[in-house]
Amino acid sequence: MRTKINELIPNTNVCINGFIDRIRDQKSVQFIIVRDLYGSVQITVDKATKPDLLPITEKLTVGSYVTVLGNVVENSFVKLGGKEIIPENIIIESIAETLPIEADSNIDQKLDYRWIDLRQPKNALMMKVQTLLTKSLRDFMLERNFIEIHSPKIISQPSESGSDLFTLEYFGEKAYLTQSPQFYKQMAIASGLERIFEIAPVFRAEKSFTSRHATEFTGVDIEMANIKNLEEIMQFEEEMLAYALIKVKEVYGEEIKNVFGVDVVVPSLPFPRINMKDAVEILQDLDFDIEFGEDFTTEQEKALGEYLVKKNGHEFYFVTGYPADFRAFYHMRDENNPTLAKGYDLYWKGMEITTGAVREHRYQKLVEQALEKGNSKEKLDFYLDFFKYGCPPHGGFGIGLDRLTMLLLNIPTIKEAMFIFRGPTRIKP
């Protein structure tokens, strides 16, 4: 039976199995060092007490994979945790080639070879990491009776405009990938489902080279019925990332310290908010050109993060008060000023990583605010239906998950924080 490398106790015999990390061959004795998920051990072979083995380790290379039978043995000159495993036998169970990356290589190039790449302890943590803060996520709404959704990602229509949407074929006819489930989880609520999320694939064909944006990502979507105030959203939104972030210092934040540098800082609550005018004349005072309804440049939000992280030393911040030519036309319009939507957006470090709303639910004020937009009523029939027979109040938000975890992790690119990135000129592995 398998042993990870983790849970290794002197004076056991085990079987691992795992990477060759590094070889070092000397006179009497060969240092092995093999990795797997869980950490790495060295694999001491001496040449004069073990030479059967040694045909097998002069095959070895850097990133072959092997099982190994042995004894463990303490040994305090041994960095790996004090203990070595002195082999009975080591199994080939496949040779390397000259691996064609290294650790330093650039992201480019990894990118090229990112499941070698993966194979890194930091990437390894990045994805475990990444995994827990999903099932943190998830076990938050489950917990609040959630209902978990998988809408269709092949649409026979543009949801708001063509511009930002790959098409592809379909059976003849022309078809389109979602840029977000958002009107098939507003349709989940004219279900009567009540309280429903998806975390999925979503995509968007923009030619954007930041280090923020890709063209597939993992989106986290949320949705509620009957909800009665954008404040409710927030207040949702808060206490669910805090929670998430409650249970990554839990398991991982000793680990993430050590390999990312980076002290996992479990928010207080409420987050702070700010309406949008207050940030745009704190933009001005900054000196920035910007004025009320222009969207915040990267270079202002970084500035606004800065201002508000030193002013209420607090990570996050909402913005509230978009005006209403700024948001989606489903975004509810405030009843004491109709020129602003119900609506925020949601900072981390600085960075966007939420849109949250209230949505408009009746039918007609839906048809007349996609009509004042520019929007085809005919190509918005599938969408408009859903409201024709009755709908609940209700409102949701969406979260990158990729961006959760590179804003989390302090990584530099989105490209670093996912599985395999997807972008304007990356289609391969």
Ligand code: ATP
The other form holds:
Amino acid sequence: MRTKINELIPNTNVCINGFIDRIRDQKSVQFIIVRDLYGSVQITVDKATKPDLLPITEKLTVGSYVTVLGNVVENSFVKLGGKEIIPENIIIESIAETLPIEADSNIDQKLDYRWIDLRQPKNALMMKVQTLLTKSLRDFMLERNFIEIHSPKIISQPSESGSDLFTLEYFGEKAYLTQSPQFYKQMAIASGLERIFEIAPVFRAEKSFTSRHATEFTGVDIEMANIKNLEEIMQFEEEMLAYALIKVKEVYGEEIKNVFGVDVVVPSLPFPRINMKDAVEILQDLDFDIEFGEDFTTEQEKALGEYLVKKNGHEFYFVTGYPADFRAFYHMRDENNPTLAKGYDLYWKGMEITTGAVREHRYQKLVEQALEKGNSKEKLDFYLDFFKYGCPPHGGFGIGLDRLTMLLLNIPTIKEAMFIFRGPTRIKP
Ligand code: ATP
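Given the form predicted alone, state the structure of the form predicted together with adenosine-5'-triphosphate.
Starting with the chain above, the whole complex follows.
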């Protein structure tokens, strides 16, 4: 039976599997470092006592995959955990050619060979953390009786403006890849499923080359019926994120500190909230040329983030009170001031991670808002119909999982905070 490398017990016979990480060939002895997902160990081959292994070890190359059968021995001279394996047998499962990348290769080379790049312990840790993050978000919702949906990714009509859609041919008709599950989340609410979520791919045909945009990413999308106000949605999200960060810190806090140099901070509740009007005033005080009614530029967003995170001593903040003009047509308007939408963006370490809103569930109002924004009713009819036959008041939000991972681990680019990155000039491997 195979033993994981972090579970080696001295004076036992084991069978391990792993990649060859390094080989050091000395006159009388060979040191071979083998690594699996859990750790690394030194295999020490004494040439005099194990001549039968030499024809095998001569063939070994870095990256090759091996099975090693042997005895675990305590040895305080071994830097790697004070243990080594004295092998009885080494089986080469697969020989590697010279590896095309190294730990310090440039990012594009690394992405070309992402599967080799992912063997690095740092990247494996990123994947483990993302797994736990997703599990924790999912657990939080399942504990609250949410239903998980899987909505179609091939659609006939876009849910947003349509500018960032990938088109495809669907048996002679034009179809698109979803840039958000928004319409289907709301359909599920009209279906009476009450509280639903989906964790699934989202496609955006944006030609952006920023460190935080991908053309395909994983969205964590949530929609809840019987929401009375925006505050309820924000409270739900902050509790959910705090819950997930507690779990991540518990299990991986120390490893994340050692490998990424990041302290996972469990955020206090409630997260700070700021109104768009006040945010604009702060930016004006910081000498930015912005008026209320204009959206933030990237630079303004960054400056506001730096200012607020420092002032509040909190990594998160919600921005509310956005003008309806630059929010989606399905966001409910504020009764006291219909020029404003009942929506928010949530920022973490100065970067947007979520857009949330109370949705307009009243058919007539929704049609009016859709038309006001220049949508054609015919095209949207399939969606508008969801609200014709009774629909609970509702609201929800969407989080970008890859952005969340990137910010959690302070990874400088989203390209390295996901399994495989897709961008305007990257569609392989
Ligand atoms: P941005 O302004 O940063 O482009 P957005 O306003 O288009 O984002 P939403 O449509 O509100 O984003 O999507 C919800 C969340 O999905 C965002 O807050 C972000 O976390 C994530 N997200 C959006 N676009 C991308 C992208 N291209 N790559 C990765 N994550 C994204």
